[in-house]
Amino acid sequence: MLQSRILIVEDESIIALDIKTSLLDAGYEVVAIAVSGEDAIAFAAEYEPDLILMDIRLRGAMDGIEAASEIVKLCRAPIIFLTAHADKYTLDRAKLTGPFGYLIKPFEDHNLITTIEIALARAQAEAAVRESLRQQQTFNEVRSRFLAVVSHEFRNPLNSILFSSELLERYGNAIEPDRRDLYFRRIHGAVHRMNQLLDDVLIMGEADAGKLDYKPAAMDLKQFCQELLSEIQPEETPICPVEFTYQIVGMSTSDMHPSLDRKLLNHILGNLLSNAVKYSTPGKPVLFQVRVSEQEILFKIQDQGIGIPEADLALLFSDFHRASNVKAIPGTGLGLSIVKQCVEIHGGTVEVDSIENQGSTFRVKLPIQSIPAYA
């Protein structure tokens, strides 16, 4: 168990080294002795202690009082005050600091013990409140981003399907074919995307509860990535070429497959490609890059789309975040939590390079385990 740690501040050096000997012989640590009002604030700023011992009457024209009132700007270290004034002026002047305690000199050995212990003890219980009030925080924001984010995302989906069945109904066989077959796209695109979304928020909900699956198996991953770029792109309707490139080093190819999870690897490389398509400029090729060697395997997709701003870096990996430059490209901001979790789970590692306007450069690095295909 760690020893909490303790700043004594007192001018008077017999009392202060008795403080001490008493504190160490209970177990604390003390980390200094300050015997002025700005050596304490000083030293409460460098040790960030667990608890302050604070002598009202000290040397300099800053008393404790004082000193304590700038401490509980700089940090939440519980104040105890110890003085031999007890009168109501001094009182009242003590509690506008919100102390954790007042012992009046002399005090026994066992009184300061028991009230160090008390006002350790409600720190804590604060700090867990604090911690609590903070979870909740963050629990209310994401849910209200998760709400506008699904009820953004299914609106317009919903008002497609709605819009092309009514115009089916309505017109059956007088539509043209080209114009009917387009109707039908729309609603197949909608439902996919509706689907998709779906997906995506038991992804993390699965994740978040820590119940995403890690099956790896031997697979070839080669033929893995040319089937998920057929589903991301057909051939025939390229939104932007995507050139794929495979490259095994220092392994044979015979007899070995890697062995990974086939659905959360669905996950990272869909996401990113899909990603990398979307937000570039229509006809700019994608580069997809996979490079397998015996320790790992490294995948890299680079585009020369809209880019991320510098801002948006630090948050890009974070549940429904969305790069300020998006405007109004659809998405729900859960892809990018989801690679990392996914990637996370096998172990790897995802980095981004990008700059705005430019384009963005996401390499997976998967650490490496060779099963042989056919065991």
Given for the second form:
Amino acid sequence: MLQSRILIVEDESIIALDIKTSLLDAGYEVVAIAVSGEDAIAFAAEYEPDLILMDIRLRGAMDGIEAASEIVKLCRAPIIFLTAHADKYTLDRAKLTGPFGYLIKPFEDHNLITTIEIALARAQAEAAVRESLRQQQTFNEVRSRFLAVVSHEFRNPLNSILFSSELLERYGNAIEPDRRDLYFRRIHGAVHRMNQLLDDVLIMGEADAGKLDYKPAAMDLKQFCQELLSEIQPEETPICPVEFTYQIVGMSTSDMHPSLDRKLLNHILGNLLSNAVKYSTPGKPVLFQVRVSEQEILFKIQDQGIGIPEADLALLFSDFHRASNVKAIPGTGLGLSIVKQCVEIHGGTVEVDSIENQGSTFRVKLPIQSIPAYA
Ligand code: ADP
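Instead of the form predicted on its own shown above, give the structure for the form predicted together with ligand ADP, please.
To see the whole picture, the full complex is given below, headed by that same chain.
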């Protein structure tokens, strides 16, 4: 078990050393001895002790109670007052700082140790309650965001389906063939978006439950990337041209097939590529570079789109986070969180560089075990 770390605040050196010896004998660690209120505050901040034994009368301008009232703002270490003063006035002042114990000097070693043990146990129990409240609050926040995003993201495509199907029903054959095709495309697109959303929600559920399957197998990575691109970029109506390059470096044979999980890789690249297109002005090219070496694969996806404001970068990979500049571009804020989890299962990393209004570059590095093709 870890030794509890204790800060002693006592200006009489003989008493301080006596307490220190008792604490060391009982198996605690003494992080420091402070002789004034000011030192006590500085040491509490520096050492972050598990518990503080605080003499009330101290030399200098500040007494132990004043020091304690400052320390409780800095850290959560329980404080036990040690004092020769049992008068009501001192006790009432001390109570205001929420102490975990009050020992009247002189005291026996066993009283000191018992008071410390009770204070440590109470502090631990309070920390556990705080942590569970924090988790509950986080859970509530995530649930509210989830419901807001999912209902919003379902309502839009459902409205689009309703609107297009009503027009088709009402005007039937009177609609020009081109317009009819447009309405059908809108319906298909909306169904596709809802399917995508359901997929994302299901993957998040699997990831949260620790049930994301990782089944790496040798694959033809180049072909995989080309197939993925043709899904994202229908040839007839490309929104942004994707410039794809595939490079193998430092390997004796060009037909080494890396071992990766196809399904997870599909989530990683599918999300990054569709974001690059979605957040770009139509027509602006997107670069998709793959560089395979013996140790790792580097995927670089670069766009010249709306970019990401600096304030959003740190939160980008959290569930449901969307940057402040997305305006009406649809999305759930789930894709990058899924990317991160799929990358981490491969033991890899994902990074982003971005400047607002200039574009974004996502880099994914995955370590590989190369398996010779046809092995
Ligand atoms: P979304 O469904 O909103 O696109 P993601 O989790 O995929 O969700 O991305 C989270 C947020 O990151 C997006 O809402 C957007 O603000 C920002 N983002 C992701 N990729 C890009 C990109 N290529 N260019 C600009 N912003 C991006």
